[in-house]
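Here's a solo chain for you in structure tokens, the form predicted on its own.
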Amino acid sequence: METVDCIIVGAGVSGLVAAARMAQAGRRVLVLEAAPRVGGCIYSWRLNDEIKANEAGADFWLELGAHTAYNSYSQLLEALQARGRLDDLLPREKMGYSFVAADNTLHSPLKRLNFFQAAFSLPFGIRKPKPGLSVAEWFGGLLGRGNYRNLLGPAFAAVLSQPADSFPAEWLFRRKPRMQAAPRKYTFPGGLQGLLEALAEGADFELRKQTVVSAVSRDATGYQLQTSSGPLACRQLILAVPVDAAAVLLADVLPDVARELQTFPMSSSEALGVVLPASKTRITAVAGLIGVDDDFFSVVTRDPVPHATLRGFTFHFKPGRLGQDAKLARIASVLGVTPADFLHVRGNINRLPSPGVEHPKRVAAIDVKLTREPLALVGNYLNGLSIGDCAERAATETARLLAL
């Protein structure tokens, strides 16, 4: 049987940046991703996948998954800038959102923001500790329920591409040390995929497309994998996958921690992006649109990194809702177009977890359960959905299995 020093099972951020680190520390690393792409969450959908490369827009992408990153995606930056790649982000040009109407009109944010309740509020809400409380006790108390309602509750919505109220606050816009050689908002050549592409090409660990992990056993030397191109052994193990995924795996190795996993609920989004000529849309440049009462959560755009012809959106909307001709429908009303306006049309189906207010204690006992454990659990369900928390969940606790 093969074996490895470590297997890291999910090639998404969580799993590419705790690979480099744990290369970084000598060790023999095997990536094994289920997908014929590296990226997970994040998906660039690229229009030379589909159309010539000599066509007008070839060069032309659009984000379907996870959109933007900061510099304060420290453990991220880390590891790309070991690539030395670091010079090869792209700014993103500083934008506005938008909120839409039901008349299709846009608003200003600060139009829906009541001053004087936030006036009244602020003083009061600031002081409460966030642990304990949800986004909508805390934000709620913060500027008011009203603005709350308003404002705030699509707002996060959009963010999380979710219903946010009953998320964790400890969670939401957590401060991270910022990375001063990288661009505050950025994104990569081809999308934020091409930036994972970048940690896997020439890397010091093994990446394994398409290869899906069916089962985990364990004995006093490792883990044992059954895998699709066959078995394989390791003494450390990463499960850098979904939680229900996880779940799965570990159903044989820790059926208590396995167990609490199968509770963690899910959400998800159905996302559907729409390239069409710039010329086309009324729309002005916008980084994002935030749906109100509506079919979608939001709307990220392509307008931050802008292109000389095209205009790309992507709506992510509300699960079971529409079918495809009412949600191209709903996006051509939107923007204003109709549906033969629109050159190219591609969607995906985004699947989240959904933490509640009591999430970060549960994570918690289940590290505790962990804590001796040559198995390491990361990914977007752990300390928050953003990239930047993936990263920081990867860097965590590849230190803590280094150090076993």
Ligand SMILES: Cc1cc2nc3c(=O)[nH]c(=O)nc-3n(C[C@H](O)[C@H](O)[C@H](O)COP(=O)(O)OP(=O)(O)OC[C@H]3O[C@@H](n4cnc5c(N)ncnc54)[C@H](O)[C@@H]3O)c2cc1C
Contents of the next structure:
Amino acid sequence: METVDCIIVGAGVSGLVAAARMAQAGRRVLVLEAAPRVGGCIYSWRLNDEIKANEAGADFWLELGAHTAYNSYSQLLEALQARGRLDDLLPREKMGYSFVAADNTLHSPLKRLNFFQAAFSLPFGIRKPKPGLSVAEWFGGLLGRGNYRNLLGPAFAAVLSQPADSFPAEWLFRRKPRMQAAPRKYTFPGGLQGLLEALAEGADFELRKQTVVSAVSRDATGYQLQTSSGPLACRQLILAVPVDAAAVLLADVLPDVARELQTFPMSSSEALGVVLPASKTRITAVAGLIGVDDDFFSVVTRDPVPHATLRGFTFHFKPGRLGQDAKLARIASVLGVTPADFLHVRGNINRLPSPGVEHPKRVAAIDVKLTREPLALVGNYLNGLSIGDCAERAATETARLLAL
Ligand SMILES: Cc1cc2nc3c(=O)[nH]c(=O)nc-3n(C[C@H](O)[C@H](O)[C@H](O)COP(=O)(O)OP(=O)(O)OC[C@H]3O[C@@H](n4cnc5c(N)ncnc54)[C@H](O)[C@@H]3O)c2cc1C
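The block above covers the form predicted on its own; next, return the form predicted together with the ligand.
Next comes the full complex, this chain leading.
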């Protein structure tokens, strides 16, 4: 059986940052990815996938998943720097978010802020420690319950593509050092997925796409994997897959951890991206829109990386509410156009963890069980949802494996 030092299952940001670090330390690394592309939640829809390379707009892309990375994502940027691609980062223009009212008018977040309530709550709220409190409790205490209901609650739901009220407050807004050599907010040519492709291109690890790992077993020499292209073996294993997939793969090797992971809740949202001629919609340039009591959590635009002739909008719809035609009609009404104006349309289902307040403690208990295992769990259910949180977890867990 083909055997390597380390197999990494999943080529999202967690898996690719882990792969870069293990390979840098001289390990022979194999990354297995079920999909035909890298990126996972980072999915840049490129028009040249569906129109001829020389047609107008073939250079256009739109994010159907994650859209913005920051210069506080140190471990991600270090991996990119090691590939010599830091200079390729594409700065995102500074732009705000607007709320969408029921009549489709847009208004600034400040219009929803009750200043008196905020001024009254802030001195007490700011002192409270975050651990053990939910987002609704901590941020409601910070700016007042009314401000949470009208402003922060919908804004956080827009960022997380799900209601954020029960999230652990300690997972949001952690201060991290910034890499000054990188733009504050950035993407990459071809979209954020291009950044992950840059990590994989010509790397000193091997990546096999369209390879699904279905089962893992263990003996004294290491791990054996059943994959869609045959069995493989490794001495160390890194699972960089969503939590429900990790629970399935761990069932035989660490059954108690697998049972614990099975209880971690997940959420989903339905992205629908539309591309239209820039001249069609009069909507002002904006980074995104926030829905309140609407069928969508948020809208993410291409405006911070403007294109000469096209504009693109990805609506992140609440799951199971609207069919495709109703979604297109809702998008058209927000943008003030008709569905016939859309040149290209593409959908994508996104899935994310939905951690509760006790979540960080549960992860800490799992980490204790993994201390001496030649197996690491990395991903967005362990340390925070952001790309930077995933990269950070990948860095700490690869350091643990390398030290074993
Ligand atoms: C709509 C949306 C918007 C977001 N916006 C932002 C943002 O702007 N900024 C930000 O910082 N974060 C954002 N996030 C969060 C962030 O993108 C994700 O948390 C992060 O990318 C997750 O990376 P990951 O590698 O841990 O997991 P994933 O990206 O889920 O990757 C897991 C990979 O494992 C593969 N896989 C699964 N099972 C198997 C198997 N059995 N065999 C082989 N391969 C398998 C999958 O195909 C996938 O490629 C957003 C997320 C979503 C959904």
